[in-house]
Every structure is written in structure tokens, then in C-alpha cells.
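First, one chain by itself: the form predicted alone, in C-alpha cells.
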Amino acid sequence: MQLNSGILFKLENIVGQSFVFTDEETRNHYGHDETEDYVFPPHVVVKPSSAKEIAEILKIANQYKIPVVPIGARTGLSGGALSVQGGIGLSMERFNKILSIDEQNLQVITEPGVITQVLREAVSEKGLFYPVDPSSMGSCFIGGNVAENAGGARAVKYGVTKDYVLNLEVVLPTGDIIWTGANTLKNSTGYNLTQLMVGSEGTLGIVTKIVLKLLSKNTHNVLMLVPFYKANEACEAVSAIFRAGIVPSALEFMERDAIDWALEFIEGLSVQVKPEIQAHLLIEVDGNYPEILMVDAEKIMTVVEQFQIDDILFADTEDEKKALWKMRRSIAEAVKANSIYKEEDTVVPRYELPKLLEGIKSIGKKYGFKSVCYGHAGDGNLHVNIIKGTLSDQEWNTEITKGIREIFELTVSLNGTLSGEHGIGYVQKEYMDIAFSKTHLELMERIKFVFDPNGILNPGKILP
């Protein structure tokens, strides 16, 4: 489809002509994410800085049956920002705003288009703590944390997204503009649209404003990390650990290649590697009195000792802490240095860790595909990066996919579903039948037509 010069000189009336982009080289930087190599550029990009101009926007395009995709930082790995449909692509950056810190009621009201870590940062300097913290977090949006439900490497003990969102102004597709809830902790009142709002992937609305609860911070924490022999024991190790009545504040998972693809993408960083060693995990466990962590920690260690192991590092400074959490934030992007790869997220009781990654290496033989796992495995979230490597295009299209539908059988057969954190998107859609039965699609569905009656906002994700 093409907008006609009427349709675009109505935009630019709406938010000037300065933001309205119609050249080759922003849609197409508009028109890609971080999910492998997709590039779909919208027809149009615009940048509104209210609720009141995307109501506008939404309006001309419910009137003309323009498709919308809503745009934040696009460090997705799902497509949920892609423009599928092209039409517009309504960019959120400048929706950058924190609005009010309340130290009073621990809260936070923020724009979208802040970033996530400048608004931990924020709070952080107010002696508050805001917990969820994507690997992204240095460059993804607060906004698209909410659209997608992000989780990160604490989410095993505080929670994911959806557990700090209290309410959530909203532009509909039809152009009006609702609050979904209240900023209080309880509320009873109603259908719970704040919570139906996040993770739908912009598919139902746009959220322009964003009330997020808050913790007081923490002033200590302990981090080791734990050379495991047998990758499986890596795995049956997190199930013990959280049986033995500890709840670390982070428990990740590493195997061997992606420890190794990540110190080889980072300059400076110098952690020693047994040829033996098939995986790590990286523990946390925080609060504010120090001889209870290290009672907590002998704990851990007690446990992991039952486990073929090798000698167990604990970063005694900040800059040890910080060079080993760089190690595990950088995975994603040195597998991505290293290949084409396509990236699953998949999620099952933390006990069934062990079934899981033995079945994905299974079906890897099957189909004559390398992966890299790693994730976080308290939360019995493991990332699944399918490495391309010499693979022929007609494998990696073809064979390639019905991989991936036996790794998502196998994850559902042990309870778990097909994202934890990441989202479906435009890429998983396809695999929601082995997680949905038809009613269950139909009923979501149902929900879409509701609230986009047009199904003008972000088209072709999410359901097949």
C-alpha cells in the first residue's frame, strides 16, 4: 500500500512536518529489530509526544484502514516491532520522560520512551528499586518492557514486569485514550485490563503513560560463579538450590560455548575456563545484612558441592561483579557476532531444566543444528540460540523450522510454554497451536476484535 500525499500532510499537521519521515533510510532503520536479519520498513515513520496526537493518528487510520506499529527502542528478539503490513510506524522516542518520582508511596510515573536502566538509575538515586533488568536494559524501553513483559536476571525472586505495573494510560486503536486502572496495590474493581495490557505486544493499545511500584533498595549482595563438569548437573543443581530453601536474587545458566563466545566479544574480560567445564551458573543472593548472605551463600555452596564441580569464584569487588555480569549480558551479542542464529525462549518448571536442555541437544543432532544455551534459569528460562554456521539456506528455511516445532512440543510436554520473556511477535506465531488449543485462539481473537475492531494496531503478530 502507498499513503497518498493527503493522508501524510494530515500527519504532519498532527505532530509538524519534522516528524513525519518518508525517506528510504529511517523507515528502514524504523523497520528492524534485534530479531535475526529481518528488515520490514513501514511506509511512513512518525513521531508523536502526546497521547493526544497518537489519538489523532490512530483516528485517520482507523478512517483509512492504515496498519500501525507501535516503535520503542526495537532491541526486540520476537518482530514485535516490525512493520509486517508496512503502514505507519509510530515511534515512541519521544515519550522520554520520567514525570514524578513518589517516595512517599514508592511509585514511579514514567513515560515509554524512557530507558530502562536511566529509570532504575532514577530511582535508585532516591534509595528506591526498581528490580527488572532485561539484558537489554542499557538500551531497551521501559515501554516495550511492558508491551513484551520483560523479565531479566532477578525476575526468580522479585518478578517480571507485569508484577510492578499498577496502571497504564492508554490510546485504543479507536483513538480513545482510557486509564486501565489504579495507583494502588490492591484493586478489585473490574476486569483487569492494566495486567490484559501488558505483554499484548502493542496489538490492543498504545501506552503513553506507565505507574510502576517500587522497593526500597538493597545495600549488599554476594555473586559467585560455579564451574559445573556435566552441563545436565548445571541444571538439576538450580532445582536443589531453591529446595534447600534458598531464593537467590539471580541463578543464570551458561554452557561452555556461550562463556566462551562472550570472553572472546568482550575486550579486557579475564575469566579462566577448565577445557572440561560444560557450564556455569551465576548466583546471587542480596539483602541488607551481610552475615545472613554469608550464611546463605554456605548454603548454596553446600549444595552445589553434591555436583562434579570445579573450584567455585566469588567476586569480592564491584568491578569483579560488574565484569561478570557484563560476561553474561554480552551473550546475546556475541552469538549474534558469531553467526546468523535464530533465538527461542523457552520456559518450564525449573525442575524439568535438565529434560529440557538433554532434548534440545537431541533435536540438534536430528536436524544437524548447533545451539547455544543459556538463560535464566531460576525461572526455568532458557534461551535457545540456533546457530546457522554453514547450514544452506534450504536447511535453515526449512529443516531449521521443524526443529523448532519439536523444541516447542517438548517444552509444552514438560508443562512450560513458548516465551517466558521475550514475547511471540511475528516469528513464534506460527507455534502457537502446540500451546493454544482452538478455543483458547479463538477467545484471543474475540479480545483483539474488542478492543481493533479494524485490526489496524500492529497486524501479524501474535496469532497465526
Given for the second form:
2 protein chains.
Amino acid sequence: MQLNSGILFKLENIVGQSFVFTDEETRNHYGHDETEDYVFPPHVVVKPSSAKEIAEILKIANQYKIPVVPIGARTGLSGGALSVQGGIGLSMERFNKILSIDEQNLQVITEPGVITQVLREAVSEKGLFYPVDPSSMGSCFIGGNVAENAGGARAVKYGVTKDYVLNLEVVLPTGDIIWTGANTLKNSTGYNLTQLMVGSEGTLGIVTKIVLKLLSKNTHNVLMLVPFYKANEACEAVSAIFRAGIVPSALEFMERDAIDWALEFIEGLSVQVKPEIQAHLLIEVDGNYPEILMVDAEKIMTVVEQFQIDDILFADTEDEKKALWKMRRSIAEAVKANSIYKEEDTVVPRYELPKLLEGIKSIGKKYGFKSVCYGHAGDGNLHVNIIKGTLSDQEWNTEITKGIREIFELTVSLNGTLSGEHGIGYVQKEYMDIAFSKTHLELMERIKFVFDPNGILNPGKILP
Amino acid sequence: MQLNSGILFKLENIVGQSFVFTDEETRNHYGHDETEDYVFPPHVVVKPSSAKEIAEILKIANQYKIPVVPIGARTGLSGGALSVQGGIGLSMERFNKILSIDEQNLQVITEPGVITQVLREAVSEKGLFYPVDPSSMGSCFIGGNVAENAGGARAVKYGVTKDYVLNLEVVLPTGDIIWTGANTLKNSTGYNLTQLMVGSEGTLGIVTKIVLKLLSKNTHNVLMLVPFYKANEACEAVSAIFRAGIVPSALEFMERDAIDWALEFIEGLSVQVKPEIQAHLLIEVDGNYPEILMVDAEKIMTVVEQFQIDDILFADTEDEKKALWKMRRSIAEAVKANSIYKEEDTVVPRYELPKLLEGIKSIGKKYGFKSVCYGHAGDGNLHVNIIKGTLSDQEWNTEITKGIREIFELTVSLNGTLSGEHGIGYVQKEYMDIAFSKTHLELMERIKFVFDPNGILNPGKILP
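Which structure goes with the form predicted in complex with a further copy of the same chain, now that we have seen the form predicted alone?
Shown next: the complete complex, the earlier chain at its head.
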């Protein structure tokens, strides 16, 4: 595929010359995200500022069958924003306005290029709460969260991105612009295109406006770090906490290595961990009544004390809470700093976590790899970081793939699936046959065709 | 379309002779639901008992292009289960088993023909909670709830059916059987066919197994009935309660007539209502700590006391609570007993409720009809019962349709949509152009075609 000067000229006419880039540096910059070390630069980077401009771009791309990849903040972990077939890299960074915060209806209308943390803070200033908090929230775009159906630590109580998206403005490859639903909490009016669009990774349309449901802010929380002598017992404690009638606002699992690497990675954090500790649970409860939170915390203590644990660390101050969360959120970066790795985003019903963890370790032994596991255990969502360490490139590129396949087969056999919150994107699509039958994959392909008959939108993603 | 004896013989071979019915009585019985007075009997009623049997039936229907309408408990309010083009009426009543209640993962796997209340009680015995409670829950099927994305009084806090469906077993017209997702709380693995199926009213596939998320049961609640001198102030109070940071577990609006008719309809209910009262709010808060519920109730009182209200009635005993809920849940039947009527299921962002109510009344004046409004105001979901009363058949069939169109235009202009929880089915499909552009409707048609290229599944529904 070649982008000739005629097409570049048309693109410049649409967005203005200063928002079309063909230099190598810019193309490379927009050619990677946080997925391993992949770089797939687009042929041209275009930075539109309105749905109308995107509609014009898509019409041209559709006519000339040029791939178009929507690019957010490039924090994705499945390669969703990589221009694997080149074409037009559609940077959404100029869609950076929060259009309205509706305090009467507890809703926000935002453009997709707003940083999630910025959105959270803006609504927080009005006493409102957008709960979805991916680890990358300080830099990721809300549009990327919609594309990948991002989760985060608070999903266990508050749900994931899809649970907050009420309505989307979407540009289709034809240049038509639709709203997928209505700005209502309930909707039984035709097929749910809103939920079809969420998590579709930019393969069905380009999202240009997002209507999100908001909550009232909870005023208090209690945060505790529980060290377990046995990792499988930490996993068992997860479902036991729910069975005791508690719904924590966060319930995170961290293997020993994860916490060690994070502590090395961040300066000035002082958490003492005994050598015998295999795993930690980071547990938070939130609400408006501190005395009730203490009752909940005591119930949690009663549950975890049935297992072999060391002293529970309660975060007494806001600074201590921030430090613990920083530790948790730094794990991905810490792993990255330590070794080449592949990250899988397994998810199972939460009671199956001990079986999943045990299985992963035994698959690791079989194929000779070390893994560092952590994640949103309350949702049954375990991030598996497979470490290259001293493996040869040959082993890394062949044997490990077999091992990953076995991990996903195990996940699916436990009634789970391939990705809880990162999406399939480029790197997991070769495993889709494990989770879906041929019939099912064909349905997805045909749905893709309904929206995008020429296959221009983010080609080479999701479907094998 | 004629069902010849050869096809009947094949159907008998699949499900057994005793589960195929062509007599007029049975056909008429399965030819109506709770939607006005419509009767559209299928040519034949078939009662399969397994997904495999349904697969065989669909293969035949697909080959001979025979309509197939899945029929649940026929409590629907949009005509979703009516065999408007005849064909095979596929009664799901033999799919009446709860297959497993998973106390470890807080999930239930059920067949679709289980009565919603039966399911709620079965999980409740294990200390678990399935919160979705449509007014018809004592007789409707959970499968019908999935088909229409049913809501109910507790949706305001707990969400609607779609928020609990994790995974569905679905038979496609080809006879293929797929699971749409995984039994996990989070899922970013390909297009969300689960949510596409929920609310698709049996037009994309036949659901044969349902995996639902469950919650832990809350132990306490407080219920109060607040009489308002002005109906618009009752509507205004709704969003004010949320803005005060309260999330009630139910927040129901009832116009004066609704409550009067319900009180007439039910024997032995003694609620005294002053003549000047125009509307009531029925408000519930729930949780595990009675003292906190009292704090919440006091906050609610502070809010509603800013409006012109009469004495608040607190339900002190379980019997009083039951009586108030019985009153609320009997409104639909009471209206039905009073007059021929049409029910619309409007939904708007909740702060727009006063404008919606006012607009409905003024449209009623213009077209000369009386309306009785009530519903799940906390969700902005207002059921509008348009009363025939003394209108001529001529007026009823022409003028009223224009009036309904204006109501929906108003709803959509307030960022709302046609149906909050009843579905579009047969009776609202002619209004779909108000909510959706031609492009959007074409997308829905093409999605329908992906699943059902011969158009055999519940034809004549949803799409105009």
C-alpha cells in the first residue's frame, strides 16, 4: 500500500498541513505502545480535531482501501494501537476536551483524547466519581479505555469501562456519524451497539464522543496489605472474602517477585517483607461511614486470619495509602525494567484462581520459563508476566508460544477467557481459536464486515 | 406460509408427538402476551427440552424459511413473543431447571424457562441475591428478561438484566450452538456478543442457558411512601435525592390515578390519600447496617421536605412493606382492568423527568387523551399508560398514534429513548425512526442478517 502525494494532499486539505506528518521520527513515535517492544509505524500520522474531519478522512481511506488505526495515548498492552499494516495513524490527541459535566444527571460527555486521570479529577471537583482506574490512568486516554474495555483496581466493586458507557458518537468508514444509544441508565431499544462498540478496539468505528455515567463520591476508605506465607492461600482468600458478604473496593494479588521488583523500582518506599512471604493481597473497602468500614475490615481480618499470614499492614495516612498504591501500580513498569517479558491478561471465575496460578507455574516448569503474576484477583483477573531472563531468542519465540497457548487453554478450561481488560489486539489474536469456535469467529468477522466492508479500520487486530 | 404434514412430522420426530400442538386452543393460548389485546397465534406450538432439539428445529425452519418465535411466560409488554407471521411457536417452558448455583463464584447457571421469582428465591436460600425484579417476576421467565433486557424497581441501585448476564448458550438458525462469552466478571476478548444478544428479543438466536452474576444479600431495608402535592415536584425530588449522595435501592414514581386505581384493584389495602395529593414517591434504601439506613432515610427526608409534601408513611413491618410493593406492582393490572390502554416505556436522563411529564400531559391535551404515568423514576424510566376511556375507535387508532409519536419525539429530544425495559417488539417498531437514523437502522438490519440471513427468527420485531 502506497500513500501517494494526491492522498496526502487530500488529508492536508481536511486537517490542515500542520497536522499531517510523514517524517520518520513522528511515524515511529506513533508506531509503538506499551506492548512489549513492537514498533509498527503508520505511513502517515494525521491529527484531526473533529468528527467531521474524521468522517472525511475515513471516506478517502474507504475509497482507496487505506488502513486507518486510531491512536490514543499508546499505553495499551495488546498492541491495539499499532499500525501493523501501515496506513493512516489517526492520533486522537486533539480530542482533549471534557465537553460537559452534568451534575443533575450524574453524567459526563467527553472527547476520547482526555487523560483518564484528568477526567476523574475534573468530575471529582464536582463531588462526582468516575471509578474506572486502569494502572495507566495518569497517561492513558479515556477513548483507549473504551476501545479496550479497560478495567482497573476498583472494577471489583464498581465494574469496568463498559459499565459506565451510556452512549457513543462514532464515525463509520462511510463517513456517517451515529450515536450508538441514548444518555439513559436503561435502554431496551434495538440492538446494543454501544456495548458492541466498547472493547472493539477501533475495528468497527472511530469513537469521537463518550457519554459516561458517574457516581457520587465515597468519602472514606480503609487500605490493608496482607502478607501470605503461601501464594495459593492468598488466592483462596479472595473468594472467601466475597463469601463472607464483603465487596471490597479493591482486592489485588501480588506475587513475591512482583512486590520485590516494584520496591526496587521505586525509591523511598519502605515495606518490609519477610523472606518466607510468597504473596500479598492489597485490600481496600470504601464507603461514607468510617465505623462501618472498620466493621468490614474486621470481617476481612477474620477471613484472612484463617490462612497462614504475617502481620497485616494498615495504611494509616493518605501518604501511606498513596505509597501502597504506587507500589501496586509500578509492578508492570518494574517488570519491564527487569527483563524482556510477555504479559498475558488471563481471567477466570475468582474461585478458580488457585488452580490457575498452580497451573501457570507448572506450565512454566514444563517450558522452562519464570512468571511473575499479579492483578485484580477480586475479578479473577491475573496478569501473567512471562520473563525472558536467560532464555535464548529461539526458545523465547517458539517454546514460549506453546507455553502461552497452554496457559490460555487452562484459562478457558476453568470457564475463563483470554483477556480481562487489555484486549486482544495484535498479540493475542493467534489464541482466539482457544476461546471461540470457528462458527463464533465467523460471526465476529461478519459483524466486522457489517461496519467495515473494506477492512480499513485497524486491520490485523482481534480476529486471527 | 403453510406448515405441511411433512414438516409437522419432522417436528414430532424431534421433540416427540406429545410436544407438538396444532389445535386452535393451544395456538391461541400461545398467541398472546400482556401487550394490549393482541392475538397472533403460531401455526404450530412446539415444546422442545434441549438445545439439541432446538438446533434440529431451527435447521428445518431455516431450510423451509418458517418463522420461529421463542415464547416464554408471555408477560411481555411490547409483543416480543407474538407470532405475527405465524410459523413455529417455540415454547421454552420445558427449560425450567436451575442447573447450578455456584456459591464459590457467586454465579448461577439456569435454563431460560425458570420463573424469575423462583430463581431469586433459590439463590436467596443460599444467602445470595439476584436483584433484577420486574413487576411480573412472579410469572415471567428469566429468558424473557434476557430477551427484553428487563429492569424493575431495584435497577436504580443494582442495574438491569444486562448487568448480570455473563454468558449465554445460544442456538443459531444454522443449528450451531455457541457460548457467547465466558463465566467471568471481566472480559475484553473480541466483540461482546453476550451484550448484543441481551435485549435482542429472540431475533438473533435462541438462548438455552444463562450464566448470571449474583451478589451477597443485603439484610435490611427501609421503605417510605412520600405524598407530593405537585406531581412535577415529585419528579424534581428524584434527581435531588441522588445529588444528595444517596443511592436508593428503589425510587418509584406514581401519579395520583395510578395509586387510586391500584388501591381499588387490590382488596384490603388501606393507604389514605388526601384529595390534593398529585403523586407519590416510593423510596427504599437497603444495606447491612440498620443505623446507616436510618441516616440515609433522614437525608432523604431532608431532601423531600424541601418540596410540598404530606406526611411520609414509613412501612414499619414486613407486612406493610409487602402491601406497599403490592400496590406498586399492581398498577399495570389495575390500569388494564379500568380501560383499554396503550403503554409506552419512555426513558430519559432522570433530571429531565419533570419536562417529560409536563410534555406528556400537554400532548395529551392536544390529542384529547388521558394518561396515567408511573415507573422507575430513579432511572428516568416512566411508564406512560394512555387511556382509551371514551375515545372512539377511530380516534384511538389514528389520533393517538400521532400523540404517541410526539411523546417519543419529546423523549428523544430530552436525550432519552423509546424503551427503558420493555423492548421494542411489535408495538413500538414503527417509532424506531425517531430514535435512530437510516444508517443506524441499516446497521441493525445487517447485524440481524449476520445471525439470521433467512429472517426466520421472530420476524416483524424491533426493526421497522
